[in-house]
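The data below hold one chain only, encoded as structure tokens and taken in the form predicted on its own.
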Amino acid sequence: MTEHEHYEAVVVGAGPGGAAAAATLAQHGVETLVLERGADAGSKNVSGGLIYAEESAPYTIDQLFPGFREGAAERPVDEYYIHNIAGEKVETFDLHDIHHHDTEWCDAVLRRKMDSWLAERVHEMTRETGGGLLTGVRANGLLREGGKIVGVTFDELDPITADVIIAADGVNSELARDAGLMDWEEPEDWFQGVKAVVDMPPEAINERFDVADDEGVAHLFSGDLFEGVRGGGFLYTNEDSLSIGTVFHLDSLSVERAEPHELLDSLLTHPLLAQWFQGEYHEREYAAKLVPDSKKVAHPSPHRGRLLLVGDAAGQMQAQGPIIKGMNHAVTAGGLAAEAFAEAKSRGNEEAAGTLYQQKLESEGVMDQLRPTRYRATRFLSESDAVNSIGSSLLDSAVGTAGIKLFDGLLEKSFNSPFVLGMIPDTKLSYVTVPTRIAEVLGDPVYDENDVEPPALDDRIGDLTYDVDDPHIEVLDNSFEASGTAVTACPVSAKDFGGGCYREETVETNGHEEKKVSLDTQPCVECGTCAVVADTHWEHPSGGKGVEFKQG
């Protein structure tokens, strides 16, 4: 047997999941390893940007990390909101109630500056249990003595051997996929986020939003401004920027074609927002990733060996309709499998951990956040053809008008029902049609004139930062049929633009045209999307190349 260097603990990652794993070995006094990624902490990260501490949860950020809320978040988010939409009328819905259940504090942040400033104090309590943390550093698979995970390997490192190793690595986790616990096969498992950080002074932000300098509130969209495709939007307040996207069933987006850069500026050009944008609008950053829908693919059984998954590597996060979140969760994995091992370890049983960490979940009511019984108990008949038929009929009916009318209240509390959302189905039905329905029904129109125009895409992705690598992903099938929705799936594609990744082209072949497909990940933000919708191999680039986030 090769010897290589060892350490007690290996944390893949330093997100939100990897820092909470991190902070509970070190404090259970277990040497750790960081390995990151990105060049910094937070570079290679993008999310849609609310943090949530559950009274529940038994791991929050803010009680791993002392001054977290004052030190790395935006501001604190008091007032939640989802507007149906349709055309120019819209219904606003107070969901006051199913934000503040179970919830201790709510934070908008960026998850450059979070990151870095977690990366900062995890490496200081790693250092003192004989561990640190390193960064620009790709773990690209699983080590394996006798059969049996033993360790990480590296693009720039040697192997490293562990006793636990804590996988934290994100949604497109490449140990998570080595170890066969997670795969790109079903669209209808992921949701594709897009999202643009705007420039907003904080007094017009406290103005225009009506808040104080330590508050913020977070909006919702729903309904017909995105071509009928299943999903929304939001908007959330930050100290001195806004973070506003979309969130979409990739399934969905696939079917449709349509093109996420587009659907994105649906929103930005909305007349409901021209009362906060008031005709300024400065992009700091686009950037995108892929979401897991944990109803679907958030593991029971997280672990395999030696390899445990938190966060986005596990499939832990949740998305049910207006809930949303999915940092917190990371943070109580992260912290429960450090637990685990923790515990494993005083029992001189270390190979226990994983099921542990399993039980942990579940007795922690963990699992049934993630994957409701409800949900999985009504799918069958909920997601129906034939029951989504007939609810769009009704709905659009005289007698689903008239329902809709003398329903109004209960509909708002129905959206903010704990017990009503963990069963909704994924629909255009529910996504798409009784949003659109409610806003024509009791909307009221919108007359500001938006007139804010969004940067073009090729201005989108040359405002980026990137640092090139050898390609990545290879597209291994270049026919249309097989890889072409990725042209218009990719969030810096689009049919007809002469950059982006990927490009439609006709060839002529023995006298006959084809539609073929090609690739330049030179401005790839490495959302995973084209792993999904097409035929390609596709890994991560090597440590501190690829593209580099400053807002994330």
Given for the second form:
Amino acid sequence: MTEHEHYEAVVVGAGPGGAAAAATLAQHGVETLVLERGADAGSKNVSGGLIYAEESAPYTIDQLFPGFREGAAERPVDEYYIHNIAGEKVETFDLHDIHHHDTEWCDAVLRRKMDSWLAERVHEMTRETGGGLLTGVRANGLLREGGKIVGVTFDELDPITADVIIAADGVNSELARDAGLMDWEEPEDWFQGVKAVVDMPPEAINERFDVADDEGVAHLFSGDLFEGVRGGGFLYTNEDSLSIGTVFHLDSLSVERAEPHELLDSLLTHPLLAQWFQGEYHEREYAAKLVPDSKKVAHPSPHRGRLLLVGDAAGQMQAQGPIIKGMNHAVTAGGLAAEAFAEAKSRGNEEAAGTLYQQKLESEGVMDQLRPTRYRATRFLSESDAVNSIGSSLLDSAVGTAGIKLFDGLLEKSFNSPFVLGMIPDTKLSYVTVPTRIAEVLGDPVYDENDVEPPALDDRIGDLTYDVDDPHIEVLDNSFEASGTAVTACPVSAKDFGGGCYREETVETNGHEEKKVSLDTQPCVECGTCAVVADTHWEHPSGGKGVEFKQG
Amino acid sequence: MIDYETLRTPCPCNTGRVVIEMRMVVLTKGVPDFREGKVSFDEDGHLERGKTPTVMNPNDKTALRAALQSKVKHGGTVSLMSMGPPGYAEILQEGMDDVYADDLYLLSDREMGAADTWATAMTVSTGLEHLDETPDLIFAGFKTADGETGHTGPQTKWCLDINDAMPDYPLITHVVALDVDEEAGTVRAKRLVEGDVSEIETIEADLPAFIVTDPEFEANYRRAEHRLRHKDFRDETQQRAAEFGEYLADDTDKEPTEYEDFHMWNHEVLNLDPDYIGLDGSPTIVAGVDPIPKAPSEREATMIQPDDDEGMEEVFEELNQYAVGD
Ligand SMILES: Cc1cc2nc3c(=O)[nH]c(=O)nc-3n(C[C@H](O)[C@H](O)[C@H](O)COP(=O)(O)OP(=O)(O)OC[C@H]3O[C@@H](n4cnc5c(N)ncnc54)[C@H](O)[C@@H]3O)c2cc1C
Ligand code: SF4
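What's the form predicted together with the partner chain like, now that we've got the form predicted on its own?
Below is the whole assembly, all chains and molecules, this chain first.
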């Protein structure tokens, strides 16, 4: 048997989940090594992002990292609105109540700044235990002995064994896949998030959004502006920039053959946004990433042997109605996983960490937030086609219109109810039809002219920083049937655009023409979409290689 | 000879193994910064030294990286030594900041000026002998970016050989990978032997040894503990380098002779006869330096802006003659 380097705990990934796990392990005096594939922590990460500290949560980020809000976050976000849009008609609801429900505080964040701030502290804390944090190191699989998971293998390091392995490696977790705990098969299990960070001086933000220096606001958008694709848009105020993006169900995006960058542009150029841009638009960064839908993929038993999954790696990303909560759950799960190991260790039974972790997720109510029983109970009925078509025609009818008018106030109220949000089915009815009808019936037209021109896709790619390595994705079946969806669904590819990752090609074989797909990973932003919608062998690039986000 | 048994101390990685607390010295020289935008030439094509900033010879950084790797893996200290004017303190500071040298030695006074490689080797070897501990590993980079002779390293080793008080240093050049075997007190090096086909040769030698690194040298850290220690050294030395940098920037008029980890030695300290060092001690005579004339350009270029439609039309026509296929 070869003698491997050994640590009590190995944490893979330095996002919020990994940072929380490592900090908690260090607090319990566990020797902890953290490995992050980005050249710098945060350089691979994208979120909207509003990070919540929930009153009911056993762990919050500022508890684990004092000074977080001052040092790592952007503006606190107190106001929260949703705009229902039908053409130029807009009906705005104030979602103050749901935003503040169970919320201790909520801040906008940019991930490069946030994660690198966290990583510095994590390194200091874990170094004390004899471990530390290393960037530029990619885990590429699990190390097994006699069929049991005993450690992790890496591109840049020799294999390392550990008593506990915490996989906090985010969506498209290679460790979760290797353990057979997650697969990347069904588009309906995922959302795709696309985002632009847009320059805006602090004074302009204050004036145009009517906030003070240390105040921020969130605006959400839904209705008919996204070509019928299920999902919505968001706008959050940072210190001196805006985060504007979209989150769509990947199955819907695929079926509609929609172009993600064009959907983002539909939002950016909507007249409603003119009041904020006032004709100026400078995009700092374009980015994208998959987002798991916890309702479908939050693993009920996210552990195997010494391996514990936390955060996106375990599918713990809650999207209920317009609210997106992934980072806070990653923090909670990281804390609970670490606590479970420390407890198991003190009982002299380290093997029990996984089971203990699972129990904690349940007893702390995390699992019920991620996979609400209400949703499971109503899902079968409400997502069936019959209910949908009846619902749509009802909304279109005179009765429906009268109902909407009658229940105006009630509608706003029900948007603010966590109970109702927990039941919202993933159908076009709830994402597109209802908001559109609300706007049509109740909304007022916006007359402002929005003449901003978002950059073309090749400029967006050109503005990103890459350290290109060997291709990390291989197309296994290049027929259009198997992998053609990626041509449109890839956020840096488009039909008839030659500068992206996926291209459609017509090849002549034996006298007849066939549509094929070709791939160039150079402009890849590692979003994970084609791991699901195309037939590929998909890995992350080696440590420090690939795209480098400066904002995130 | 050094008694290695007496030098054995516990390895910093706490594995209980015993290693040699190695003393390593890296030799370096300042060279004009030949990078685009930094270097300046006069109209005859001569280098304008006054206008071109001096930096640490890039190949010497590779040598420092090799020494650092040995320190990270086996413990010890890395000293950086150079001969040159007092301004070279800044170059040594750069070595501390960039490649984490522990302490710095500058051999400097007027008598040492204008030395050729031989006189330099005489001076530097005396500097090495003057250290309070005999070095276990001496490193030099391959060639300087200005002189390009590649002599200084080997000549320094010969000068050390002459001195009976110093151990014999086997010389290993063109080193691309390095490993110290702490148990056996040996060093194993991979060297690049260039010929029609480049080959890698593995050499084993007893410590102490004199290593000349190849520009292709790659440090290799496959253990997390090594990367973590590397990070510790970086954090620690960069902090010290920043303080030393501030001290240097503050005291431009004053010649810094001693500052914590910085030592400046003149020929008197080293007990060197001025006749054998500097210009007087240099047998080499540079008869002249001819700039290499620029090859005359045979091509003519016409600039056309992309928004100049007519111009672009011409470009297409021009290119059309070379078009193949349909
Ligand atoms: C557009 C968009 C908007 C979003 N909006 C919000 C929001 O408003 N609020 C919210 O709470 N959440 C939001 N999310 C979700 C949120 O970003 C995630 O849920 C959260 O980041 C999950 O945290 P994590 O620690 O589990 O994983 P991540 O933050 O993804 O961290 C994983 C880390 O592991 C590293 N890694 C991955 N693979 C390897 C490997 N093989 N080896 C080494 N390191 C590896 C990665 O580089 C990364 O640093 C949004 C996501 C997107 C894409
Ligand atoms: S190639 Fe795949 S992983 Fe890369 S950006 Fe496109 S869809 Fe995302």
